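Shown here is one chain on its own, the form predicted alone, set out as structure tokens.
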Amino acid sequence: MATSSKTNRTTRKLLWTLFWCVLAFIYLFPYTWMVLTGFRHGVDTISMPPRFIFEPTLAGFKHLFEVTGFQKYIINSAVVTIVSVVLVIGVSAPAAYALAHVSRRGGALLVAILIARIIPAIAIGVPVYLIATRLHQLDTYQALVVINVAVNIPFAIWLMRSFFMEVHPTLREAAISDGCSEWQVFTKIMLPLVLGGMLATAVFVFIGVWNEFLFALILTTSVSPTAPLAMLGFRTQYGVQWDAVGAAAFLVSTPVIVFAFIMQRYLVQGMTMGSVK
């Protein structure tokens, strides 16, 4: 009986291991294939059957930097993303704190914020373009930053409000009783306690802004296109430049992966706030 039970546990463990290996393969194969595409010739990418053994080349990266000037688009994405993340967190943190601990009548505002978040981006594409045209802000960093901040603030407020609500209100009340101002309570007590949640929110906002495509397509032409938009240029009348597409996709995805890896401790900490009382 004991031997049979041990065999069942071993079999169950092997099956679970096999399941997770298959699941990992499903998730990782597209990214692996993208990386391989960046380091091989286009003919190797489209060959049938697929070639997993090939002669590595940096022709795709050489085309990016020497022909298309892709570094310019990477810099555009970095500028827009960094400024947008700083502004989103700077605006959302005080708003989330106020909705969680100060305001007792924020229900209508929260509903309005939620509605603003669920409106499809394409629905406001034309109005955004017309406004940017009237203000002479087409093809500028300012236009991209403003729209990315406006789109991501509702999400950031909702997420950070949940983190602030995990802090017991008696801490604020005690600080107010000791003579602290509301700003001092926010900066010296609340922010250190929800730092993990705030950084987790910054990671999600960073990913959203860095990968944003639609508004970059609507609002930019030649001066401030971002890296995801620039990848459209590798599809020409002569076909798709697969080596350049793979190299560009690798360069665009790498900063997100690196940033998320660096911030993973804070990301896990933020996502588990409140799970253990």
Given for the second form:
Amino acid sequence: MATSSKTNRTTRKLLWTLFWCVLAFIYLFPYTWMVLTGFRHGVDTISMPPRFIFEPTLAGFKHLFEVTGFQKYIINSAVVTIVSVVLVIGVSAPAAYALAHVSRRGGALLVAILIARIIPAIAIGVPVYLIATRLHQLDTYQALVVINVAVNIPFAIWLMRSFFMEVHPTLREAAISDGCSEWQVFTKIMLPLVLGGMLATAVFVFIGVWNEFLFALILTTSVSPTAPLAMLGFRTQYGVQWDAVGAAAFLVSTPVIVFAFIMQRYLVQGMTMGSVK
Amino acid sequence: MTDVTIRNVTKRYGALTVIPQLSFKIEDGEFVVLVGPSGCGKSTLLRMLAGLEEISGGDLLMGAEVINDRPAKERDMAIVFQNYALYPHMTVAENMGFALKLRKRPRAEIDERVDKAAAILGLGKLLDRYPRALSGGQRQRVAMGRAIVRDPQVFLFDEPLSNLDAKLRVQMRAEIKALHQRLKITTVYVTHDQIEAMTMADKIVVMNEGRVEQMGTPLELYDRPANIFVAGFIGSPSMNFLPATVALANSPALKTPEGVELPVDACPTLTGRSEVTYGIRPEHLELGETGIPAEVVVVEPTGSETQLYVTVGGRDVVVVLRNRADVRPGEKIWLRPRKGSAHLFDPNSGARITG
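Would you mind generating the form predicted in complex with its partner chain now that we have the form predicted alone?
Everything in the complex follows now, all chains and molecules, and the chain you saw is the first one.
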């Protein structure tokens, strides 16, 4: 009896392990293949059957920096992303606090925020382009920052509001009674308590802005295109430069992965928000 | 320290009026307990005093000064919340000194006042701990410490003991009372627990549906409840109520609808009435050879007293005997009300009709 139950347990464990291995493979294989592509000659990538053992090369990276000027794209991405994240968090955090704790008439605004979030980006692509043209802001950092901030603020407010709502309202009342102004309640009491949630939101916004492609495509040409756009340039009339594509994809994805890895504690907190009191 | 006057204060949420019009005064240094069932408006009133809720009408005064529009932080009232509301990211000392730090008091003064309050509350060894490392009772003390350090004109307590277990609640009750006797700061204390109200208050304000049902010292409310609501609310277990008819014109003899005779002292105000509600506290009934016939349903000995659940003419009545009683379920007994202990109320208005 005992042996049979032990065998069952072992079998179940084995099956679970197998399941997770398959899942990990499904998730990790494309990324691994992409990274490998960056370190392979183009011919090795398209050869059939696929070559897992190959002679590594940095030709793709060399092409990126020496021919394409990829550093410019990376710098553009970094500027747009950092400024956007700072602005999004700077605007959203007080707004989320107000919606969670101060305003009693926030319902309509919340619905508006949700609607802003629901509208597909492509639907506003043309108007955004026209506005940027009229304001002579095409191909500028400002245009990209403004649109990224506008797109991400609703999401950030929505997410951070949930974090603020987890702070019991009596803490605000105690602080007010102790002599805090509303701003002091926000900075001295609320922010330290929702710092984890705020960082989680910042990570999500960072990923969103860094990976943003559509508005960068619409609003930029030669001065301020971001890194995801660079990927487009490797599909030429002579074929796809797989080594450069792989190298660029590796470089574009690395900051996101590193950032997410550093902040993973907060990311988990953001994703499991509300499940644990 | 100061007195606090609540003058014709109303509170409305849209079309809903939760406090119709309320007036009473809290004297300087007095310990006033607002007591009443959930939703009676007692916490709302406390929050209006603290400045955390706006008043919809009337005036709040501290001394002679109207404070209706004075922001919470300028009211010089310290509030202790039911859930303590300690700042989780600050140590005990930081929590207690936070209000002084906001007022930009010198570091030395903050430390001195925190140490003094910590000594009063026995928190000396806990000053460097964070709230999460404290027990419920310790957190409650820190919350009080935070209020004490401010040296406010008025203390406000919003059901501060509700989250504590029964034993700790009794201990903290005594500590808060001792603290008040020591500091003599005007205190308004909200609770739904009438025992807390009875044991701590100089004056109890019994509230119901936003109105004051009765106000007075604990013993005044116990001995002479103004109406059925107060009579039923104050005292534990609750007062027994039996419907009764006046047996004979101009006679104090009362009978329940089932024909059980209820002894009552002579009361001229009964003249002309045919129906009353007879109230008697459980602890004012004794076992006797004659009196009100009853049948025992449940016997609950607690050691110091015996609680009997009996029926009188089919109606439930609770009896608390100070001595041990040798009675069993199903047994027929006689109950003798203690002289002068019966309360009579108008069955329609609920108002007291005995003198």
